[in-house]
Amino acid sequence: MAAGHEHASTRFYVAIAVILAVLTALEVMVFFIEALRPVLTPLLLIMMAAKFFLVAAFFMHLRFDGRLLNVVFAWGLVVATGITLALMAVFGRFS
């Protein structure tokens, strides 16, 4: 197997997993804080995008792929977020 790049250490991947766990805990926490209700949707979307990026970039090794593949993959995130926001608007979940 040809090595085109250096892989990160196990310690690095554990650190990413801890960050993902903390983000997940924050997602659950902000849902139960009444004062954050007006900004709940943007907060959850930002945390969702951060988690998506971390998983895609490190666990799926997209960080090592070509730029065009990264753009194509990121476009999927943009489309999915747009569809989610459109459905939320249709069903009145922003109020």
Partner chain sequence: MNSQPAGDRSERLDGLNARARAMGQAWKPRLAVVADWMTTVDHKKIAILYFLSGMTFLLIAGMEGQLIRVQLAQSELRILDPNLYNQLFTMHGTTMVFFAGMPLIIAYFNFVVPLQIGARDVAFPRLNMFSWWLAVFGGLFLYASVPLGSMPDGGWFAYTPLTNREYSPGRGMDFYVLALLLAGVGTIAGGVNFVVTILNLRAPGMTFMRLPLFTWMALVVSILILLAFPPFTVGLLFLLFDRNFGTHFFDAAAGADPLLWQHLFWVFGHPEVYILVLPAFGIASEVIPTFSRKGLFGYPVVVFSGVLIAFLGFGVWAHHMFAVGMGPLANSVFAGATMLIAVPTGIKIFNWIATMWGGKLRFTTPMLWAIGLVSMFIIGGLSGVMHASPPTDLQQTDTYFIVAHFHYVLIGGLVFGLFAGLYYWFPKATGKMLSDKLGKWHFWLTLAAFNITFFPMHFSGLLGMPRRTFTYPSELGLDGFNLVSTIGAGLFTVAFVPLIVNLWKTLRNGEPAGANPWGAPTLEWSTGSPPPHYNFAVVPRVQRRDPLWHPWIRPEEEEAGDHEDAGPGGVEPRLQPEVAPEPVVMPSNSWWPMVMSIGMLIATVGGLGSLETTLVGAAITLVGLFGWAFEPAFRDGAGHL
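Give me the form predicted in complex with the partner chain now, not the form predicted on its own.
Next up is only this chain, free of partner chains and other molecules.
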């Protein structure tokens, strides 16, 4: 587990970081483009989620690690997202 082999090569990690950087640049570009205003929110949320999962899956090695860790993280994440959405709904943020 902890010892021994490397999960992936340096080049691989750099590639992930490049994707993350590009996504961030895209996010900021989208933010400044007037024409995209109507679809801004979904676009940004999708890119945000993509970045989040890239970090979790590759930098935090969830892709390569035991299933149990995925379950532990997913449980926290699902409840957290659910509570956030529920609270926003209760306070009328979606209507």
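Note that the rigid core is defined as the largest set of C-alphas that superpose within 1.5 Å between two forms. Numbering follows the first chain given and starts at 1. Everything numeric in this text was worked out from a predicted model, so none of it was measured.
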With both forms fitted on the core, give yes or no for whether the Cα of Leu26 moves by 2 angstroms or more between the two forms. no
Taking the rigid core as the superposition reference, indicate whether the CA of Ala49 shifts 2 angstroms or more between the two forms. no
